[in-house]
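Only one chain comes next, encoded as structure tokens, the form predicted on its own.
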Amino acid sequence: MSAADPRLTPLVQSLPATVPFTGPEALERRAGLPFRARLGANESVFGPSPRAIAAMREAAAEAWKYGDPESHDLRAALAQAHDIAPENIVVGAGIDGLLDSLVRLTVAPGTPVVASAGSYPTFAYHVAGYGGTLVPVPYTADHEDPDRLIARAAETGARLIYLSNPDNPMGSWHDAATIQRMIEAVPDHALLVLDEAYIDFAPPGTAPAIDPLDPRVIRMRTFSKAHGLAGARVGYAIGQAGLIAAFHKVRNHFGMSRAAQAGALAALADPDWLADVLARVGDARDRITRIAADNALTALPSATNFVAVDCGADGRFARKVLDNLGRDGVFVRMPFVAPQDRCIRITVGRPEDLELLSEALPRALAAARHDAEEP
């Protein structure tokens, strides 16, 4: 065992060298084969708007320039879209980058924060990176539990309360009235981090009205999902102006490339493409539900671009199903924490992707059941 590097802080020395998700590219390198269907990363296989592609292609010619450190034009367009002031919006390198900045702003070593056990792991990754103490709260009936999250925050004096609506990894959601009650119940010492990465896919009435004057909540959204720009890394946060201004103390001011800003701006101006993607996502969710039923499995209701499929046993069995699918060239993921880990999580895909899934899933299940029967 090698000695710790004395140049690293004690906190960093205590952390594992890891990332919240192993990328599909790394999995392909390990297997020595490419995936035939990429249905695990909640990307949009339908791609970005052609207008966004054209705008990014044009901006590429000016890659010698730094991106606008204020993301002025994009913030102005977002402000108009949400009927708020640009001062209530900060743009960052996806929700992941914004979470990093927010945790840096609010969490010191030992600071408690509250999140659902098994929810989006990048939040916990950043909390650990700044020395915070994560207080986990169990899911209730495959939903994050607003009442329990608020109660634990009050008990522990938590600085942040993290909740995604719709939820990753289960695809479940709460209605706007439930989320608004949660906002109103946030303790004075806390801030609700409302991750709305999948809000474009959710039914009407899922998101409460945006109140940019409310200091109890910061809302985070992204161009990675419905807009198909995961590789461009564009997210934004909406919050009270004073909190948003604090981001400028710590954020990477040149973290947004010109091409990414141009692509997001063009995507925002193409509602017809977004509507088409949402329709295809709905069709694909229905197809995954039918594939699950054809294999005597249960697909959970979803308000996202993925479907959690209950494999009917425990996490060990679901992991075997997932591994078997991967060996068959179909990349999916699964929740990390029981009892949600009885499921695999399947991102929506094109008809040809889901046809591969429909062919591979019976084989994956049969092999997993055979292994389970062996003494």
Contents of the next structure:
Protein chains: 2
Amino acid sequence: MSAADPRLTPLVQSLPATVPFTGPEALERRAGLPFRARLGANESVFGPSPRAIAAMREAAAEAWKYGDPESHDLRAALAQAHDIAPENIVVGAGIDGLLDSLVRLTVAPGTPVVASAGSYPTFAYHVAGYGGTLVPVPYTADHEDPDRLIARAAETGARLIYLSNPDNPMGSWHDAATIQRMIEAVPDHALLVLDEAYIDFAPPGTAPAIDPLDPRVIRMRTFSKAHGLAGARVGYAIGQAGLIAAFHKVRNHFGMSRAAQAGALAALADPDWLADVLARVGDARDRITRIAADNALTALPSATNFVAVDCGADGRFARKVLDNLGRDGVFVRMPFVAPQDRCIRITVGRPEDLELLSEALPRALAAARHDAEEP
Amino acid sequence: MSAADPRLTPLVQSLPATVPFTGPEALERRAGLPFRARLGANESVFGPSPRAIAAMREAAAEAWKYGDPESHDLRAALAQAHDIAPENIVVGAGIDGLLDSLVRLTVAPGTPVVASAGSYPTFAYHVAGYGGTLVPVPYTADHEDPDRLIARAAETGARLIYLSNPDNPMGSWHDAATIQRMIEAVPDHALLVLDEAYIDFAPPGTAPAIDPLDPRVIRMRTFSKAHGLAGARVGYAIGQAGLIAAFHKVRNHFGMSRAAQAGALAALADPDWLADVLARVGDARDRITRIAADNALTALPSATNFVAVDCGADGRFARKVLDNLGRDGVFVRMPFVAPQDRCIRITVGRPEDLELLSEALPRALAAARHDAEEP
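What does the same protein look like in the form predicted together with another copy of the chain, given that the last one was the form predicted on its own?
Zooming out: every chain and molecule, the one shown earlier first.
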């Protein structure tokens, strides 16, 4: 019906009915039973700061008030934290919402956009949604390839170049000097979309210095990962003031949850909690690496809150392992482009979550190998 | 910078830097003091259901989980409440967010859209944001004019026809039979956007029956008004399944706050609270009408949680009254098109809020008249 509805734009009529991700709740409804370990969406199972929880609880009774459309207090705190001006920051409903606005601002039907094949599906979803043409660049040794991304952008006249550092879904990363060289190489017609959703988990020296006067890059940050506020939907973009001002021409000004604004502000003021989470994430990454080794699998190095584990065969095999884990109550996801799809992507969990993983993984592997041996 | 940035689409470069509304917090920051009575944004000062508050407080600790992108439980409850299928409902970040998606789905540069001159600015903002051409139709006796809206849509080949019933900013309304006749008269090329944000406050017989098979109309509902959850950002659209399916091709699937989903679900399950709020809204409307009469002003009949008060002169005079009220700590808004701009729009408040209004209004009127008498 909708595809044939002449009241829809030709672009919309041409769009597929696919979604970037199926949520874990939908998978649970299909399976008819809840997951025992939620390790698939790179959420922070350690939860948000108690200060953020308290702030959101306090804000609940004030939910009758719209949130401040300017997110003034949050932007002021973020500006101070990054030593930039509030005019360099736009707050939105997660990086997903900000990517939607950014693509809308820059991509018209047919506009070329460069991204790594198999990188963030939601970015590709927005590019397709505005009629852009995605130019895929393969990973190099499980890393996004800055030089090839820049080269393809120059060849195609791309408007946007998307790179996540650290990378999702592989967990790999480049150092700040490499990223800075990439920024310097951005063609005049292009803008580098530097998705730093996982930057809090990365080693020092991963993020280049923020230059609020640099027109060549826009940085995306979020409270959904290290700050444990995925369900609150708070992200922000950092860029040149003129570029940030363009967001205000199209964004949903009253789109922010008031409680989410309060929660993010409180989370920002609790660096001790963040440090504690980062320590627990490090321990959990090590544990996942050991669990992989115990099963004769290789865990890839990670600068994020998840670990890509090489299942040692092809994507079909990894998919079987993932499905088997899911049937066993352990929710994980996986890359969807070869050869990265030889891996499953496991979000860090609490010790009890990873204990379930350690029990389920051998069973999942054995069943997948048994299937593979069948004629 | 942004206007000249060649990386922005020509459409975006052509957009003005205006916003639909300036938030009360921004007005407070400019004035350097907080409002004593927040009666300008049609929020429900009576607050959300205690059950909704409890649900959001409980959800705060779970904020590390993304919300269900399908809003399954909320859609199921809404479907039951309206005796339709979940496939006829899409949940979004308030009606503002849903209008953004709807305009994106249907409006290309140059596409004509019909709405009443002076009706909801955020709808006009989205139409402009996607390059649509807004065809304004004047109010008739402070009511939106269904016949003229339909006629102009037929003349212009409009893709969308926007009508709010009850109407914002005037508070006027049409009965269900009148709206049903309008639905029947929608041209084939068009879709009626029936914004029913205030329908809970209207007398019985204001909303036509919902026909989930009717392709000519999409209904917009919200938890921001009677349910007192403006700060949570939960709205929903009801329409033919094919049209609703189109939203899923472009919407931000993980854009809903998890706590907001829980709060809306709990609010829906507390009809007693809703009934209590409606009773208090009715009393407050009467009180505002008396306050207007005490000042020799006419309050227009209202089927909403606000009252348009005719200040008895032109828009310039009403603006002075509004500014004076603001300086006195009473936040109200006003229509922005003549002759409706002879009114100020006062949201219903608690007795203490309206006491402040009753004290401030005579002063505001006297000062405005004094200014008017100056040469």
